[in-house]
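Next up is one chain by itself, shown in structure tokens, the form predicted on its own.
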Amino acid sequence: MTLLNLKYPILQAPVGSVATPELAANVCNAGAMGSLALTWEKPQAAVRLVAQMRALTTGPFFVNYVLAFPPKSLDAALEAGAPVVTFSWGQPGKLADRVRCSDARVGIQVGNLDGAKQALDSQADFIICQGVEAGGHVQSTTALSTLLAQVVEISGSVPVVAAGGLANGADLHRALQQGAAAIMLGTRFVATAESRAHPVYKQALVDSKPGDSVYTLCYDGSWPYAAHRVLRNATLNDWESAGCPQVGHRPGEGETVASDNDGYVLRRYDDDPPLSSMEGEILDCCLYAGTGCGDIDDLPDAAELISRIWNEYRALSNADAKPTIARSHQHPGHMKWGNDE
């Protein structure tokens, strides 16, 4: 993507409160783009957060609001400067053009074909095509290879950035194969050094093994009915051993399963992930994850991480014999990169 000029087409995925500036800006400075989300920052939590990120690194980097909920800091987000803004679970409308009279670039992230003409039409920057297989709240029932796709063939030269179930270089391969501009990983990144999530919860995702994801409407908190993808746990084989029982009749409900000393509990079907200043019963909490969980075997740092997964697709490019760079360069949606090493 002309506008940014990232020297890997990798995207770290806004992963909640499991991201901190010091995750994304690792990924900013390793030649990739971080990301924060500030849905749920006060306007003043925002500033610091986007100053923190300028102080961190000259990369770009984006930050994120969920369009289920008000986006309240954005004005505060855009003023301390976020280069970038993208959108989920909803259409910007006239949030659009704010972002761009900040000089800021806008992202949308869609889950079906209409989703992406919608976004076409805000004048989007670059579309994010989510697939079913992505971990975290999932707002598409489309397997990412369909969707992608149909949104490539519409995207003209809007870049598009793939998302969903991906973890490796072989997965990068297949996707700028397919037409994509780049990839966004979030479980990937949430195994890593800099994560915030509970070391319990790394483990898990060390652990996992494929088809250890579930995609379902266990977890819920102060979002219900929306869909999410996560690792099968105890909380969740008795939520559906008792037959999927709908709020105020499932097993444990109300119950404490992890708490910090500044008091932040979290409470048995509750969506918040565990971070690593929690202590109880971690593993009964909820632990997102896509379907690419079972590529991950390893708790590297976040730029250990890139230079990895460019390497590995770079030795599929050069086993294919075929100028894969080359060829995604005459694409005129497609993200630039320089980087050939």
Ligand SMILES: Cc1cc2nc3c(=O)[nH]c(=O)nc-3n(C[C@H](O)[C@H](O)[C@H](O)COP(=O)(O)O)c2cc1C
Contents of the next structure:
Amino acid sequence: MTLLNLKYPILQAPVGSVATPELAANVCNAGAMGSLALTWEKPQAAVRLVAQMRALTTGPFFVNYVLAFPPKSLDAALEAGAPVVTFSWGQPGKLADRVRCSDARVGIQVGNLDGAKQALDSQADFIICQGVEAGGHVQSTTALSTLLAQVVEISGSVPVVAAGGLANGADLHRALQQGAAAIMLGTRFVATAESRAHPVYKQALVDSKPGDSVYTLCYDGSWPYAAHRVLRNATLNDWESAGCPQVGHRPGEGETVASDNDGYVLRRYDDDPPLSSMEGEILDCCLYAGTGCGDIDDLPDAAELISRIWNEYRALSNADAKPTIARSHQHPGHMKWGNDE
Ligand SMILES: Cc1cc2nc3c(=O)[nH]c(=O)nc-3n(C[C@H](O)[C@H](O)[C@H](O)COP(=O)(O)O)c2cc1C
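The form predicted together with this ligand, contrasted with the form predicted on its own above:
After this comes the whole thing, all chains and molecules, with the earlier chain placed first.
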């Protein structure tokens, strides 16, 4: 499977505005695949971001579009040379053809078996199987291990990437054993040196324990009624204590909780995560976190994290000097990674 030619079977999830080209490119340069979330970017910004990525890395990277919103910068990103596009929260239909016409690859994130069948019908180059353990907005209502088994079963030679609640080499080991070709990590990459997340948010991830992430509808912003997973905080506690009231009746609604010097304001219940440029009640903001948050104990840089995950995986799998070849026949859908000797 020569699809992506990754050295390591690890993808950095699109993590909204938290991922910078620096983070994504460092991931690529370390032998994994980085990404940018372009859903909310204007075409000009998408061109600039893709150009930045191409200047910073020669490795493959992907750009993501959440199909709950119109993919207004997709054409621009493709023209700028995005090599891989993933779609989430919907099926791309004809958009997949548009991507392929630009010689780019298509990945589709799914949250259930029916979505996986549709992705296969759309001839996705790879499928991202997201479990309910995922941080950020959660497409799935099914545990990753259950859904992954179902999706791998029907995927044939199409690689399946496991996502949701994964943070370390043991998670990689488990996912590959289940037939995944790779894993995709979101929350774990939020807690890296290069991420744009506010330091207080990063530290909250480091301090979090297993069970601190909550699946909820508490935050909305521009995307109401979309389930998400976050760290428990005062905003969530107060909303739950008030009986989870609807918009217009929530405690502290409309209060400014954080802002930056450019006039960007986060109000209570906004679904944007706090960035490093902001000041305010950072812990009251929307702190996305998957169930793997309890396994986050530090803030490494991306390259260090990737090599650590790989070493943990190797220790567990008793891999020999050529683990990539040893593994490559285990599942026909494996993405190629490592040396091709
Ligand atoms: C801060 C944050 C922002 C996210 N933004 C996006 C996004 O823009 N598009 C998308 O498809 N998924 C997004 N996700 C979900 C990820 O793609 C991925 O499915 C999830 O992070 C995997 O779970 P994990 O966080 O437990 O690793 C986001 C996740 C986080 C933590």
